[in-house]
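What follows is a single chain, given as C-alpha cells, in the form predicted alone.
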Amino acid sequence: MKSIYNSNWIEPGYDLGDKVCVFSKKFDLNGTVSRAELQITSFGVYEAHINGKRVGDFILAPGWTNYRKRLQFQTYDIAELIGSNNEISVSVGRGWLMHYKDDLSAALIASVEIYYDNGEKEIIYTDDSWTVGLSKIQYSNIYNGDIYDASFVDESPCFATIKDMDKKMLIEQQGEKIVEVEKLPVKKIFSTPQGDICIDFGQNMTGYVEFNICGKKGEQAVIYHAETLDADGNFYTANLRSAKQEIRFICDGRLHTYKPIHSFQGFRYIKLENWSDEIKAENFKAIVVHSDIKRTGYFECSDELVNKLYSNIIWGQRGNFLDVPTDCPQRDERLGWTGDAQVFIRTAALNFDVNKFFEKWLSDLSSCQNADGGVPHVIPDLQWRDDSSSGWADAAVICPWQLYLTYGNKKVLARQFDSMCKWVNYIKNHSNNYLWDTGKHFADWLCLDENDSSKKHATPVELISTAFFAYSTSLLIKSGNVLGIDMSEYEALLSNIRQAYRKAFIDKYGRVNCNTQTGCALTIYFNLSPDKQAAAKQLNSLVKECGHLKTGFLGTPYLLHALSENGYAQTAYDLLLRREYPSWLYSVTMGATTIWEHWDSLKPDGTMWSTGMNSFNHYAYGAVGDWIFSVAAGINIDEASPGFRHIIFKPATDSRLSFVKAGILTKYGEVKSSWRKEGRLIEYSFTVPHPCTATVYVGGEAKIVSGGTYKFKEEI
C-alpha cells in the first residue's frame, strides 16, 4: 500500500475563504539517497516546491474528480531536488472546491519516502508538525482570478491541524495531467475607442498570461480577460456573466515575473488597467494550458475556410479539455456537461488521444450515477437536481462505446458496463409503452427550427428522447456482445422501442411525421425508419428547401452522415461549404478562432446573440470534424475490428474541392488518406500501417489490402 494512505489530512485550522495557504516542513537527510518520491494530493489545487524548485509540471493538480468518492494523488520522483537540509512547501488554493459545501476545505495530505543506500527507509508524513501560513496570493478563484500582493509576508504562521477525514477516496492518478503546452506572443497592442489599452494574442484559448511587472510600491495593476471585442471595437466581457477573469497584482516596486498557479482564464484579449510600466510586447506571453493529450489527427483540403474551421475545432478541444470535457472555459460555468461530451467524442478521439482522459471522466460519471441509474447533467456532479436528460445522460453509453471503437478499448466497456445497463434501465423505468415521454429534457438544444404557434422546438421532445433510448440500447447490446454477455433481454427491448417509435413518429411512407431536420437525422442514423431512403429523401428536401441547416446540439452530429450515407453527399457538402449564416463557415468568415456556442454568437453587424449565454469557445458544433475525416477523407473504423485494426476507406469527393488529405495516428501507426483532382481524373492514396488491413472503395469496387501505401485513379 502507498504510504500516503498512512499519512494525515492537515488543514490551517481556520477559515481561509478564497485565500491561498502554504504548508511547510523542514527535514534533513540521514545518509546517501538512492531513491526518493513524494506522494501528494489536496482538496483544492496545489503546487509543491522542494528547496524552492517546482515539483513536477502538473498544473492545477490534482485535477477535478467526484471528490467525495474519488480524489487522485500524484507520485513524483524528487531525488534530484533534495539535499542535506530540505524544506518542502505546498501552496493550496480552493480551485474547484468553490462548487462544494464548506465541509470540504482546502486540506493537504502527503508523504515523502526516502530510500538510503544502506537499505534504510524514512517516511515523512503530513501531521501537526507542519506549519501553515498565508501566501502572497491573497485571493484565488477559478472564475474570478487572483489577487497577488508582492510585498505580503505572513509574520505569524502556525502549526497545521490534523483533520479527521476518510482516505478511502484516494486513488492513484488515473487521468492525464494538465500542463502548459505553448506560449503565444503578443500579436497586437492597441487602444480601444473607449481608451482602454488592450493586447490581442490572436487566438481564443484557455490558460493565463505570464507578465513582467515592476510598478510603484502599493500600486494595484489589473489584467482583465475577454474572448472578443464588441461592434465598436471595445473590450467585451458581458458574456462572462458573474465571472471576473481578473489578475490583480499589488506591486512592491521591484521587478517580478508572474503567472497564476491556481486559476485559469478563457480569452484572446486582455485589458490593462493602472499599469505604470511601459507596455511592451516582450513583457507578456499567453500560456496555453490543457490536459496532456497527444495530437493524433490532421486534416487539410483546398478550401482555406474549411482548413480554418478544422483549426478552430482543434483549438476548441484544446480549450475545453482541461481535466474534464468542459462546455466553455471563460464564463461562470466551465462544467463537464454530458451532452457536449457525447456529441463531440467521435471527433475528439480522432484529433487527440483521449482514451485515458475519458476513462477518468467516465469513472467519475459512474461514481456520480444515482441509485436509480439516472445520470447528472454535469460530471463531476454538482447535485443541482435529480432528473436526467436524453442526449446528455446518454454519454454513459455513447462515450464508452466510442473509446472501444477508436482505441479497441475493451476494458472500458467491461468497467462501464454496469453503468451503461443502469442508464438504459433508468430510461425503461421512466418510459410508457417504450416511449420516453416523461421528465425534463434539453431536447435539440439551440436548434433553429421552432413551431410558429408554440415557439417550442419543432422536433418533439419525446421523439428525441425515444430515439436516444433506442440508440443507447443498441450500443449497449453491441457492448454486451463484445464482452460475451447474453443480451437477449435488451434485444427484445430494442425491438419494442423501434416498433413504438415507428408507430408514434413515422408515417406509412417511412417519413418522419414532425418533418424536421433533426427528426429525420436521428431517425436515419439510429436506424429507426422501416424505409431509410424515404426518410433520407425527406431530409434532403428539407435542407434544399431552406438551403441551410436548422439543427441544434443533438441533431447536428448526425445531419451530414444521414445525408451522405444515403446518397446525398453533395447536399452534405453544400452544408459544410456554405459561408452564410447559419453554417460552420459563417463563424470563420467572422474571424472565429474557435467554435462558437451559437451559429450566430456574433451577428454580421457585430452585435451579440445574447449576453447571458454566448460562449465563443464551445466545441459541440465542432462534431462535424468526424464527418470531415470519415466522409471527406474517407477514413472509417470497422466495428468488427476496432481500433483501426481494419480500416474502411470510402471517401466522397466534391467538385468544389481539388484535394483532401488526412491522417490519424493509431497504436499501429499512421492511417492516411488523400485524393486530388487532376483534369478528369481523381488520384487516391491510402496508407495502411502494418499489421492492419483495409477495405478500399473506389470506382464502385471494394478491394482488400494489407499494410502499405496504395494509389488508385478514377475517371470523373
Second form
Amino acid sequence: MKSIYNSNWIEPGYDLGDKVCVFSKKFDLNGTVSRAELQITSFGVYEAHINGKRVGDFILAPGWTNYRKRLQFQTYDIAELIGSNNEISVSVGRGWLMHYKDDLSAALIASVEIYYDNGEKEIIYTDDSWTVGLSKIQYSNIYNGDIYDASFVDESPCFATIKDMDKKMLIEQQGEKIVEVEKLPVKKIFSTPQGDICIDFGQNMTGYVEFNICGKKGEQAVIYHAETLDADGNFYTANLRSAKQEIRFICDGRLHTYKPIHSFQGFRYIKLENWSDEIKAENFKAIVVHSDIKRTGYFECSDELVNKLYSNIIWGQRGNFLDVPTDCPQRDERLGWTGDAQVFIRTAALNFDVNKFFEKWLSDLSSCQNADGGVPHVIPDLQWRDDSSSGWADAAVICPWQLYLTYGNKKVLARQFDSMCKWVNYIKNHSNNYLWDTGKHFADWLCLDENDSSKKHATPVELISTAFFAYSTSLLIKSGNVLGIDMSEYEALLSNIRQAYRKAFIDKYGRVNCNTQTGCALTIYFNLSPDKQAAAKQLNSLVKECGHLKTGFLGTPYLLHALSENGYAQTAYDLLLRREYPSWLYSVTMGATTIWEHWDSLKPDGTMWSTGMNSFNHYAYGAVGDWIFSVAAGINIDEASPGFRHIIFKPATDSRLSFVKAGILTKYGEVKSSWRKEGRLIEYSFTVPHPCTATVYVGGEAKIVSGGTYKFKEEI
Ligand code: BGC
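Alongside the form predicted alone that was just displayed, please also present the structure of the form predicted in complex with ligand BGC.
Up next: the whole complex, starting with the chain shown before.
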C-alpha cells in the first residue's frame, strides 16, 4: 500500500475560504539518496515546491473528481530536487472545492519517501510539525481570479492541525494531468472607444496571462479578461455573469513575473487598469492550459472557412478539456455537463486521444450515479437533485461505447457496464408503456424550431426522450454482446420501445409526425422508422424548404449523417458550406476563433444573443467535426473491428471543394484519406497502417485492402 495512506490530513486550523495558505516542512537527509518520491494530494488545488523548485508540472493538481468518493493523489520523483537540507512548501487554494459548500474544506495530505544507498528508508508524513501560513496570494477563486500582494509576508505562521478524516477517497492519478501547452504572444495593444487599454491575443482560449510588472509600491494593477468586444469595439464582460475573471496585483515597486497558479480564465482580450509601467507587448503572454491530451486528428480542405471552422473546433476542445469536459471555461459555470460531453465525444476522440481523460470522467459519473440509476446533469455532481435529463444522462452509455469504438477499449465497457445497465433501467422505470414521458428534460436545447434564438422546441420532449431510450438500450445491447453477456432481456425491451415509438411518433408513411429536423434526424440515426428512406426524404425536404438547419444540441450531431447516409450528401454539404446565419460558417465569417454556444451568439449587427447565457467557447456544435472526418474525408470506424483495426473509407465529394485531406493517429499508426479534383477526375489516396485492413468504397465498388497506401481515380 502506498505510504500516503499512512499519512495524516492536515489543515490550517481556520476557515481558509478564498484565501491561499502555504504548508511547509524542513527536513534533513542522513546519507546518499538512491530514490525519493513525493505522494501528495489536497482538498482544494495545490502547487508544491522543494527548495524553491516546482515539483512536477501538473496545473491545478489534483484536478477535479467526485471529491466525496474519489480524490486522486499524485506521485512525483523528487530525487533531483533534494539535498542535505530541504524545505518542502505546498500552496493550497480553494479551487473546485468552492462547489462543495461547507461539507469539505481545504486540507493537505502527503508523504515523502526517501530511499538511501545503504538500503535504509525514511518517510516524512504530513502532521502537526508542518507549519502553515498565508500566501502572498490573498485571494484565489476559479471564477473570480486572484489578488496577489507582492509585499505581504505572513509573520506568524502556525503549526498545522491534524484533521480527523478517513482516506477512503484517495485513489492513484487516473486521468491526464493538466499542463501548460502553449504561450501566445500579444497580437495587438489598443485603446477602446471607451478609452480602455486592451490587449488582443488573437485567439479565444483557456488559461491565464503571465506578465512582468514593477508598478509603484502599494498600487493595485488589474487585469480583466474577456472573450469578445461589443458592437462598438468596447471590452465586453456581461456574458461572464457573476464570474469576475480579474487578476489584482498589489505592487511593491520591484519587478515581478506573475501568473495565477490556482485559477484560470476564458479569454481572448485583456483590459489593463492602474498600470503605471509602460505597456509593452513583451511583458504579456497568454498561457494556454488544458489536459495533457495528445492531438491525433488533422483536417484540411480547399475552403478556408471550413478550415477555420475546424481550427475553432480544436480550440473549443482545448478550452474545455480541463480535467473535466466542461460546457464553457469563462462564465460562472465551467461544469462537466453530461449532454455537452456526449454530443461532442465522437469528434473529441478523433481530434485528440481522450481515452484516459474520459475513463476518469466516466468513473466519476458512475460514482455520482444515484441509487435509482439516475445520472446527475453535471459530473462531478453538485447534488442538485434534479430529474435526469434525456440526451444528457445518456452520456452514461454513449461515452463508454464511443471509447470502445474509437480506441477499441473493451475494459472501459466492462468497468462501466453496471452503470450503463442502471441508466437504462432507470429510464425503463420512469417510462410508461415504453414511452419515456415523465420528468424534466433539456430537450433539443437552443434549437431554432419555434422562433430564432429560442430555447423552445417543436420536437416533442417525449419523442426525444424515447428516442434516446431506444438509442441507449441499443448501445447497451452492443456493449453486452462485446462482453459476451446475454442481452436477450434488453433486446426484448428495445423491440418494445421501437414499437411504442413508431405508434406514437411515426405516421403510416414512415414519416415523423412532428415534422421537425431534429425529430427526423434522431429517428433516422437511431433507426426508429420502419421506412428510413421516407424519414430521410422528409428531412431533406424540411432542410430544402427553409434552406438552413434548425437543430439544437441534440439534433445537430446527427443531422448531416442522417442526410448523407441516405442519399442526401449534397444537402448535408449545403448545410456545412452555408455562410449566412444560421450555420456553422456564420460564426467563422463573424470572426469566431472558437465554437459558440448559440448559432447567433453574436448577431450580424454585432449585438449579442443575450447577456445571460452566451458563451463564445462552447464545444457542442463542434460535433460536426465527426461528419467532416467520416463523410467529407470518409474515414470510418468498423464497429465489428473497432479502434481502426478495420477501417471503412467512404468519402462523399462535393463540387464546391477541390480537395480534402485528413489523418488520424491511431494506436496502429496513421490512417490517412484524401481526395483531389484534377479536371474531370477525382484522385483518392488512402493509407492503412500495417497491422490493419480496410474496405474502400470508390466508384460504387468495395475493395478490401491491407496495410499500405492506395490511390484510385474516378471520373466525375
Ligand atoms: C450549459 C449547457 C448545458 C445546459 C443544460 C447550460 O447552462 O452551459 O451547455 O448543457 O445548461 O441545458
